[in-house]
Amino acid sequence: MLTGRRLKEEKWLPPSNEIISFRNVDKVYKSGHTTNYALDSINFSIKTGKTLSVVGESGSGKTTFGLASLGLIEPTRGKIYFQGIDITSLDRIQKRNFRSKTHMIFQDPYSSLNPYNNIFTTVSAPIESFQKGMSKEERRNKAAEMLDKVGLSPGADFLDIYPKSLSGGQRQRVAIARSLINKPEFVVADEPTSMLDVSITSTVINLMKSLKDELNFTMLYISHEIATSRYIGDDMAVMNLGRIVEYGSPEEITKSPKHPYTDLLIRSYPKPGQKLVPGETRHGDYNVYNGGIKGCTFAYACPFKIPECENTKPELREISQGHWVACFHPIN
C-alpha cells in the first residue's frame, strides 16, 4: 500500500488480486473544434503478478492507457487506483512512494538513454532517487549485478562506457536494467522491441519473461504485434479507438477471436510463408468521432453491423469462462 501524511480513505477498494484499476476513465485531447477520446470510459483492472498484453493498431489508445496507469498523464475524467489508492489525488510523499514502485520501459532505446551519461549513471539513477544514503561503491555493485541479469556480462565492464558504444539490443537491455534495478511492483513496457531487429526481438522478449518470473513484478506489455503479445502475456486486451473491445487469455483470443475488429487484426498480421493477397480496403470517416463515439468504435467498418451498433455503446460481457467481448453479435 502507498503511505503518506494525508492518506485518504477510499470508498472503493479492488480485490487483492488487482494492482491497477481504472474506473470510468476518459482521456480527452482538444485542438480547436476537434475532440479526440484517447481513452473512452475505461473500466478495467490489471491482475497482480500477471503480464497483460494490450494490442491494437496505432492510435488505439495503448500508450495512453500505459501512461495513465503510471500517473504520467492525468485522466480527464474518472479514477485510477494503485493497490486501492487513487493515484489521481496523491500528495507529494504518496506520489514519490508510488513512483518508487513503478517504472516504464520506453519504445526507443536510442532516445530513452541520455548520450552524455555513462551506463552506471543511467542504470543507478533510480537508486539515487529512491534509496538515499547508498554509497557509490554499493551503487556500482548493484548496477553491475543488474546488468549481469539482463545479459550484459560482466556487468562491471559496461559501467563506464556510453550508449554510443552499444548496439540497439544492448541499449534496450540497459533500459530494462534501469527499470528493474529498484525491483518495482509494476512495469509498463511500451513496444520495447519495435525498434530492434527481428533476430534480437525474441531474445529481449525471453529476457523480459524470465526477469518477470524471477523478480515477481506485474507487467503491462504494449504492442501491435500479435505473436509477441501472445507469447509474453498471461492475459490479453484488444483496444480500438480508446476502448477495450475484447479481453481474455492470449490463446483463446488468437485462436477464437469474438470481436470483428480482433478478427481483422489477427488476419491482417502476416504469417511465415504467407503470400500477401490484396483485399478489400475499408475506409472510415474519423471526423464523426470527434465528440466521442456514440455506438461501437468499429461500426464504421464492421461487416456484421446492425443499427444498434451505431446508436448504442456495447459493454464488455463474459461470453465464456474468462473471455469478454464488447459486441452485440460476437463471431461464432
Ligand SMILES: Nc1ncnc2c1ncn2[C@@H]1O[C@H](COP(=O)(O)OP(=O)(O)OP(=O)(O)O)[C@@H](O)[C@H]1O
Contents of the next structure:
Amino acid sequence: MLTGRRLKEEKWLPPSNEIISFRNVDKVYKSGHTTNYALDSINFSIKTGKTLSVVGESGSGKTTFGLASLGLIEPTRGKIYFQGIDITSLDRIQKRNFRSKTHMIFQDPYSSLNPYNNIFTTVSAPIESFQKGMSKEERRNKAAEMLDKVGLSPGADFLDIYPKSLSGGQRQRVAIARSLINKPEFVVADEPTSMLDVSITSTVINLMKSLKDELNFTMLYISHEIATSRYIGDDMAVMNLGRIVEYGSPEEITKSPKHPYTDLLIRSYPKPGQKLVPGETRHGDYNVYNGGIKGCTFAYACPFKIPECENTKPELREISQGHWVACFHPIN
Amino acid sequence: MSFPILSIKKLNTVFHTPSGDVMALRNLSLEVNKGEVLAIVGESGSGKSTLGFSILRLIENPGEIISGSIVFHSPERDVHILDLSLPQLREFRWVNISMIFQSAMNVLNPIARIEKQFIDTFEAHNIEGDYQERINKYLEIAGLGKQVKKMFPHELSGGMKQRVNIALALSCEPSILIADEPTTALDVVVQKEILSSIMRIKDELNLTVIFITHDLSVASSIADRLAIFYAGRPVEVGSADKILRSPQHPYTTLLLSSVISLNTNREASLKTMGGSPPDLKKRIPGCSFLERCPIGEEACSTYDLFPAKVHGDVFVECIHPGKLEFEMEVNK
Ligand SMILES: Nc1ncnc2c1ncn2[C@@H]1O[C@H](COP(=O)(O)OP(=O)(O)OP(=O)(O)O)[C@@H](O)[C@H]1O
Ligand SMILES: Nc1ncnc2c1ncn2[C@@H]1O[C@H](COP(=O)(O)OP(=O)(O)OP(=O)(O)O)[C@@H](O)[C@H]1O
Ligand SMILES: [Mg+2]
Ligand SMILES: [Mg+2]
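Structure of the form predicted in complex with the ligand, please, following the form predicted alone?
Shown next: the complete complex, the earlier chain at its head.
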C-alpha cells in the first residue's frame, strides 16, 4: 500500500516484546472545510503483558487510538502491527484470528449490553463466534465460571437474567466477563468506570487489575481520569490533539511531569481536601485546533513557548531512563 | 455570623412506581446559608437531583412532594415555596433560584442561536431592560466572548456549552444557583476552568451555590460546607474542612477513604465500600447505612433518626460518630 518514498518503514520490523506497534499513523476526519487530525503521526508501541494507560483531554484522540489498535477503524496513513503482523492489510482469516485475540470494553454499561439478551448469551457471544462446536452445556459452564471470576457469584445464578435487573457496576462486570471469556491477548478498556460511582469504580478497577495478573493479557486503559490511570497502569501515555506528548512510568509522570501539557492536566486534577484557587486557567481555546499542526500541539497555550515550538514538531525523546517527552523545553 | 437563605424542613418526595413508592427524600431537613457554597455529595440514587428539583418544584409525574416545607428567606419576606400558586411560582423561579441541570450539555435547543435562548428565558420571566447588554454581561462572566451569541449549540465544545448554561442560569440574577453535576461530563482541565468560574462569579454576584456532585474531590475543592447524602437524607452536614479532616459518619469515612488520588498506593488494592444502598421502596427502620456499616450494632436498627447528633457545628446521624477510624493517603 505504501509507495516507495516510505520504503524504509515498510522494512521496519517491530521488536518481539511489543504487542501493538503504530508506525507513522494518521487518522484524519474531514468534514466540510475542517480537517481533523484525531491521530497525528503516531509512532508508538504497547509492551506485551503490560497495562498502558492513555490519558488526555476530551477530543485528544484516545478512543481513536484504541479503535485503531483493534483494527476497528482504518488509519488514513501508516501501519499498525499486532505481534509483528500488519493489521491494516489482513485477509479474512487473519482478520478473524486477530479479532478472536482482542476485545474492547466500552464506557457505558447501560448501553453496551443488549437488553434483550440474557447474561449467558451476552457473556458467551465471543466463544460462540470464535470457538464453534462447543456444546451449550460447556458454554454455560464456561460463562458461569467467568462470571464467578468477575465476582458475580454463583455465576450460574446470573446466566438466565437480563441486564435490566443489574446495577451499573454489575453490568460492567458482565461486560468484563464477556471481554475475557475467550482469553484475549489484548484488551482495550475505554473509560470503563466513568459512568460509575466511586465505590463501584474501585471494585471494577481492583477486578481488572487482578484479572490481568491472573490471565496475563495486555491492556490499553483509556481514561481522562488521571488518578485511576496512574493506579492501574504499568506505563502511561499522555495525548494532546492527536499526538502522544509524554510517555513513561505513571508514578514519575504524575509526580514530575515533563511536558507543560501534562503539567496542566495534573494541576487541574482536584485533590481531595484541597480548596481550588480560582483564577489560574489556560489561555487560548483548544477547540479551534484540529491537530495537524506544524509545531507543537500545545504551543497555543504553553507558558514556556519559544519560537521553535510554533515551527518545528517536537518528537518524543528519552530524557531519562524510560521517560519520553515531546518538548523542546521540558520542565526542569 | 451566617444567616440561612433557604430552610428545608421535613421534606418528603416520592416517586410512585408500579412496584411501589420510592421514598427519594425521607423527612429531609437542611439549611443553606447566604453566600456559601454547599456541596451535596452522595452515591447515585441518593436523592441529590430530587432535592434540586424539589426546591424549584420541578418534580414531575410520577414524582410528588408529599409533605414538608421549603422557605426562601429574601430580605423583604419569607417565601414558602411549596405554597406558591403556579403563576407566583413562574415569577419566583429563575429570578430567585435557578438551576443548571445534570447532563445540561444537551438541554440547549439545538436549532436556536445562543442569543435566542437568552431572550426566550428573559421573556418567560418578565425581565425588562436592554437584553443585549445583559447577554453580553453574563457571557463575559461565564468566560465567553460576544461572538458566542450568534452561534448554535453544535458549534460549541462541551465546556463552552456548560458555560452557556451557567450564563443562562445567572442571567436572571438569582440569589441561589443550584448546579447539578455541572462538570461530570467534562475532562479535568475544562472542569477546573468551570469550577474556577463558578467560584469567581459567586464572589462577584454575592451568590449562594448548592453544588451537587458524586465526586468528593470536586466537592472539597469548592465547598464551604458539605451535606453527605445517603438514601434520601443528609447523614453528615457541616464545615467542609472539618468533615474532610475528621469525618464522623462511617459512610463519610468510607467514602473519603475510597477516593482514588495521585497518592494512592499502587501496590495495594483499592479500598471499597461493598454492599449497596437500601431499597427506598421499603420502610427503613433506624440507620439506613446499617447493612453496609462495619461498626453497626443492634441499637442502630432502632435508632430514632431525629434529632441528629450534634458534634461541634457538624451534624451527624449516627449513634457512634467518629468511631470508625479514618486513614487517608493525604496529599503530601
Ligand atoms: N467518526 C468521527 N467523525 C469525525 N470526527 C471524529 C470521529 N471520531 C472522532 N472524531 C474526532 O477526532 C478527535 C479525537 O476524538 P476521540 O474520540 O478519539 O477523542 P477522545 O480523546 O476519546 O475524547 P473523549 O475523552 O471525549 O472520549 C475529536 O476531535 C473528534 O471530534
Ligand atoms: N422519574 C422517576 N421515577 C421513578 N423513580 C425515580 C424517578 N426519578 C428518580 N427516581 C428515584 O429516586 C431516587 C433518587 O434519584 P435522584 O435522581 O435524585 O438521585 P441522584 O442522587 O441525583 O443520583 P445520580 O448521582 O445518579 O444523579 C432513586 O432511587 C431514583 O431511582
Ligand atoms: Mg473517548
Ligand atoms: Mg442526579
